[in-house]
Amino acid sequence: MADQREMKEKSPWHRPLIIFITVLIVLAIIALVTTAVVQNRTLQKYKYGIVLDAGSSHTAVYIYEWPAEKENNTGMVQQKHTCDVKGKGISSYYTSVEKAGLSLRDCMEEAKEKIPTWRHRETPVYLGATAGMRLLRKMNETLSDQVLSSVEGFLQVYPFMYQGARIISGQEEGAYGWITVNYLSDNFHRALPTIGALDLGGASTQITFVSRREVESPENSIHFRLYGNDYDVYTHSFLCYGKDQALKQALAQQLKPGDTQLHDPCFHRGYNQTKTWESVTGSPCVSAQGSPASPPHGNFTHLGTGNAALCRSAVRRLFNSSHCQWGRCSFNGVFQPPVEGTFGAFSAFYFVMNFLNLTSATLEDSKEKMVQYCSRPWAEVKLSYPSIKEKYLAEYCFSGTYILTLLENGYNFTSGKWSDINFIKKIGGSDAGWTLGYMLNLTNMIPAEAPDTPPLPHAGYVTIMALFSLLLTALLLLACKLFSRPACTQSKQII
């Protein structure tokens, strides 16, 4: 008893010091773990969304993925998968509407495989039909409704959360494309200057950008409030000025009543195809302009002459700049402020210019290269590109000339502004286009106000974590030194 009393008297401070150090160690561990959990939660659950882009020439199915815990943080939604539907766009099925829905089968089956089964019931599915269906609705509203009913009935069979099929307006198409390219570029969240959007499809083209000037025409103005910032956006969609419908207009302008041959400078020398008058004049875009009288079931021979200068003259006739009731216009009397800032040009803008190797060329170089390309004989062109379908290959001379003319003479991108256009297909891993913006809008995943930020900036987080780690290490070493237990000594040797 005397020995125990003597030991207790020699070290009366051991017990409170042990308790004090133990409490400090526990508090340090709790602080370390809490800070890590609050600052950077592990994200393992994902949600999905499906958007069908029912365009004039084809339909594409896009699957998007995002971490479930961070639905409102910009940059989190990414494209997981895309599938191109075989065949033409749904508007082409107006004579056999039941096939419109069935055409989507293969891609929707892929969607079932790509998305985890347990997420199927909560995965929204949207179908947005664009200019092809807008034209069909103008031509025959009943048929367009029947086509939409066909795809609706088919999509509702799948185990996803069906959210509707609708024909979106040209203004919506332009605005959603603008949202997509700026969302993927993280311009909204970081409050950076936005980029404009240039979209070209088969039946329409859209231009959308933020202008510092007053938008005189109310129908071309859209206001957005995103992440606490206000954006006044100019947008316009030109129906019938997609590359396919523009070609029909150009052919119709050159055809005269009773013609059996058409010598076309926008097609390569040696090109020779028999086509029906109906394939040209049957389009609402042509009939609206007053199509030439044609035999009910007549044909004509389409012959290429390959002359870029004459082709450019023919294309320029598609743009009417003779009247403008506003301060300034693009073409056909449509108000447009001067283009400003940088632009992303996607869809057919990219595909055509990429094929022609003009994505980085100046306007002058592009015109010169088009002269060289259009002058090549058709037989030579076919040998150079054996893997490309002849229909698409034959139209590149026209499409390239049309794009240059549309951008320069339509939208007023002069030589000095040409370098502001970036021809893009993807941003990150996601396609540039209207579909992502459409889904973000319908699911409210872009908040009007700025989202919450982490409790600490990254640098502060790293500093605090480092200090806590050093403090914890120091306390553990101090404990081992004070009490000199064998276990501590062994641990130090192992370390």
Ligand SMILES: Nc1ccn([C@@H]2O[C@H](COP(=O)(O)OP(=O)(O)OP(=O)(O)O)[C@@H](O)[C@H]2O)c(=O)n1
Given for the second form:
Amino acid sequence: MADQREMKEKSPWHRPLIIFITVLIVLAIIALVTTAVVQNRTLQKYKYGIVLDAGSSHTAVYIYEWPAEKENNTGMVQQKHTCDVKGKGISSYYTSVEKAGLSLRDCMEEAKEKIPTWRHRETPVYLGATAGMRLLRKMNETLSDQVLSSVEGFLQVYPFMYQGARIISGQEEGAYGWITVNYLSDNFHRALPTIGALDLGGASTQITFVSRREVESPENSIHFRLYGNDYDVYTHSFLCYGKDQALKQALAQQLKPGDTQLHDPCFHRGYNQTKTWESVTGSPCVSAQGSPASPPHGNFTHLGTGNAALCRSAVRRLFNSSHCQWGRCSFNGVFQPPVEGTFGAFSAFYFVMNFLNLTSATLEDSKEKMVQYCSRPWAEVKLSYPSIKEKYLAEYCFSGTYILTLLENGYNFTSGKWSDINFIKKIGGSDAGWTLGYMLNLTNMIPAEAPDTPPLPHAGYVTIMALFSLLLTALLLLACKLFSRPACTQSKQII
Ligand SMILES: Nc1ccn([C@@H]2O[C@H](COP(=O)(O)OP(=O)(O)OP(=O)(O)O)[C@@H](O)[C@H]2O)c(=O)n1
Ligand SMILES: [Ca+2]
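Could I see the form predicted together with this ligand next, after the form predicted on its own?
Full complex below, order starting with the chain above.
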């Protein structure tokens, strides 16, 4: 009995202090492990999504990534990679439709390499076609269906989760572009004022912004509820007012039946190219506007005269302001409230204004610079920019004039509002365009109501981890000191 009592007294487990320290150590370990597990449950595990932007002039493949299980946290989706498909847009393959699908091969192979193999099966792939396919559908719906079947058949062979190939509407194109720029700017989540979106493609152009005024025409009005906030958005897409189709319209307007030469103020002096009538009048944007009666075939010589003022008058004629059934219109009888807030202007708005060095210029300076630029002889321009594709280079006088006219006379951006337009390509590493908004919408990644916040802000997480680590170290040191006392050692030896 006496021996047992002695052993009890000498056993460290019967000292309250030691029991207390042990309990604390166990609790600290549990706290550390739990915090780390909760916070880092899925850290560094990414999910992926692929969107193909089948535009009128070309197709681009976008790969997006986001941390798995953080899908509803704002700002999480980022562009991981883009690939430009070689050649023209899918609508140009209407004469040999099987090539439309095959044209996507290189970029889809690249997507297979960029996305970890184990994620392939759950990676959604969407293809959205825009104005080029809208025009082809207008001309011949069977052909546009065949082109879509061709790309569909091709994409289905890949190990990804195919989600469909379709022609998106102009309204969707505008709305998703607006969602993209505001998502990337974090405006939804922080309930900040939104920015408008201006997209200029080859065949259509979109304007989308939040207006405090009533949107009188239902087809231009969209309502969104995002992260617990309501947005009434105005949007319009002008088919045939992308810069390539606008150029065709401008050429058709200047060409008279039977002409074999066209003296064009929107091209540089010395520019001389033989073009087919068909290349102009074959477009539904031109035939619809009443093309010259004769001859639909044969050639004409396109000669530049390089005169910005005359070019501007020719371009202005593309915008019809003679009728408006609403309170106010942009052009061609389309309702538009006055532009409001700041805007992001991307795709060809950016390519052209960036080339012309006009991204931060005033409207007046921009007009003045266009006068100088258009008057430069073609031979000199070619020498100055040897690395730029000649097709692009030849068109910048027209394109710059077209952009200034569209923004000023079409949408009514006055001199005072000009600085509200930001010509942008990317926001935080991701391209501005409709594709991200399209994917966010189809994967339900922007919830109507604000999602729960993470268990801890990052700073809180780091502080708690550091404090518990310090406590644990101190306790271990203390325990070590207590256990290694001679009394402890002796009692252990007795046991
Ligand atoms: N570095 C570049 C790239 C493109 N472009 C031109 O910019 C225009 C629009 O390009 P993009 O936005 O890619 O149009 P798409 O998406 O193909 O057309 P849409 O949206 O109308 O279907 C085209 O005329 C293209 O030739 C340009 O001038 N400079
Ligand atoms: Ca486009």
